[in-house]
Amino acid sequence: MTIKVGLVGLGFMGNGHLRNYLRLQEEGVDVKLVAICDVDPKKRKGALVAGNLPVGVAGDVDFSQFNFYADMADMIAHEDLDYVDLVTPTYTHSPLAVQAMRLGVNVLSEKPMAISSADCAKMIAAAEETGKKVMVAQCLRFHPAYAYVKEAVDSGHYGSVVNASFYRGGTTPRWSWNNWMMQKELAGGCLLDQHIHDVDTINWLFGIPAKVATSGQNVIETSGYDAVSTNYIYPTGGVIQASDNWTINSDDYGFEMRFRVDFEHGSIRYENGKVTDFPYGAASFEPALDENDGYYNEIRFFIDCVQNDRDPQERLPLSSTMTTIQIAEAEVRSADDGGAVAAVTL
């Protein structure tokens, strides 16, 4: 059957999701983006939002093929949708997801799961109540480079992890609707919006840390922490660290993400879009990886779950993405306390 999708939010990331649906349709995947919902009337005419990643340009999509709505409930009432794809401001994720589930449709929601763990719990309760399929689009769990290091961690073929370091950084996201990303109470700052990718990766790769110690700096008055660095403390050892900064306002910097994971018997590095594997005592090599990115893979996976009545939580449990938010909340407490060690409370 053809999976019918309603896209909610056509900002920068919504534009990226849109293009993946168009690509999937061109590839013959049995999915159709039938409707778009956005509160900004300019989006009806194809106004697209630029950001720090290349996702296309205005004018190269025929928007007449979509039905447009300003209200998600109205869209669900008038369209025969299998699921909605929520690409909306962080503070709306939980209320919109809960509303959509109760209106009878499945939900794919952009990260982070919600603005707080309390809101995450509401999403989980609604999923249990309605039986709808729900997945948070933590794209690095579907990114080939990160999947490669996940296999190395889980298989243990290089032994235990000794040290791991993750970094992401880029220009300040001033392109958001009504500048919501620069409002701490709406977006949670760099820590919850951008750094959350690495928080989730660390949770996925290594499990839940017992404690965290976070340094944070506020540069933009209204936004929360704009630069952060966290040490993750595990009782089993391993030196795990992640940092992020979204104040790099060079005209041509764009965005960067990288990692290095050192094991007892090897290292894996991801830098400049390339994975290099360093087996100790042997020559380094670049593994052959899936050429599709995490955004494409996560959407393709969720479509498959809806088409084949599979539960996406078997691969990406909501309880796990909620734990990611709880780790981030511990980081905020630590940063607020001048970098003092804070326990992760579940």
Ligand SMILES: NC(=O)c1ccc[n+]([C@@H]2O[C@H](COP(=O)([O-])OP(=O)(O)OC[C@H]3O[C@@H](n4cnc5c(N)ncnc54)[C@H](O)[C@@H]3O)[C@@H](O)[C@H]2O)c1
Contents of the next structure:
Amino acid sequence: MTIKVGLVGLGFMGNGHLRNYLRLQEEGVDVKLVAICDVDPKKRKGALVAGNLPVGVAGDVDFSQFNFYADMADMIAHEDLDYVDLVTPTYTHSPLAVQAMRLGVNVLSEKPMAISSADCAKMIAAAEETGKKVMVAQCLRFHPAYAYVKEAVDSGHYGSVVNASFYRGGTTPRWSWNNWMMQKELAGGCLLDQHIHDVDTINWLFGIPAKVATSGQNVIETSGYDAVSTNYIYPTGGVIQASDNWTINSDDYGFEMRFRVDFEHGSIRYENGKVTDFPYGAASFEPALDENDGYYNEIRFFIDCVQNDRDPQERLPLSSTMTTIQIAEAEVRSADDGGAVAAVTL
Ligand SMILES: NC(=O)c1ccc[n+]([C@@H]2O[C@H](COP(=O)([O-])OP(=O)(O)OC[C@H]3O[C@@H](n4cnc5c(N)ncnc54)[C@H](O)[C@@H]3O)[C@@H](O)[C@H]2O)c1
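Instead of the form predicted alone shown above, give the structure for the form predicted in complex with the ligand, please.
To see the whole picture, the full complex is given below, headed by that same chain.
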């Protein structure tokens, strides 16, 4: 059965998703991107947006193969869709996801799950009420480097984690539609938009921290915390830290992510797109990893769930992606309080 998809939002990241559907179709996966919905008339004519990751070249897609819509409900009414892929501004994730589920389709939504944990709860309630398949595209859970360290944590083959540090940084995302990304109440700043990847990774790898202590700095007038550093406090130990800064506006610097996880008997590092494994007492090595990226893998996984009637929540529960937002909310409370320790409340 061909899985029919409607893409909602053809901005910077929507273009990235589009490329993955075209690639999957070329590879013979039984999926078809049939329609694209965007409120912006320029996008409905195939105008593409460049961001800080290389997601595709303008002008090389035949847009005549898609039906275009300005409104998601209209698209769902006129197309026989299996799911919508929401790649819209963060504040729209929850209302659009709830609406799509109630109109009878499954939902893949970009991260962060929603602008607030209250909005996340509405998505969970709608998923329970409708029985639809819903997944938040936390792409690092499908990224080969992050999956590699996850396996080391879960298997315990290097013992327990002593110290871990995660970093991401890049240019300011000024490409967004109506500049929504620079509005604190619409995007949540670097803390909720970009740093959330590491918050989710830490939640996934180490579980829910009891407390957080966050330093945050606002640099751009309207955007919220643009630079952030958090210590995650676990009662059972492990010194865990993550930081981010989206104001690195050098011309030849787009975006960077890296991590280092030190265990009792080994250390794993990811930098410059390369994983190095350092077993203590033996030579370091670069493990062979899956060459597909997290974006491709997450979309492929969701298609597989819809095709084979599997619940994506078995791998990526909505309760877990909601917890990620709750941890981020504790970070905001801590930063607002000058870095004082804040409890994570669920
Ligand atoms: N996973 C990642 O690494 C990653 C990277 C960048 C962005 N994102 C996420 O992707 C989402 C989109 O970010 P972006 O950078 O593409 O922003 P963007 O502004 O470039 O794109 C958003 C698009 O949605 C459209 N839109 C707005 N409201 C709509 C609605 N109600 N219905 C239909 N279309 C609508 C806009 O016209 C625009 O084309 C955000 O949630 C962001 O956090 C994820």
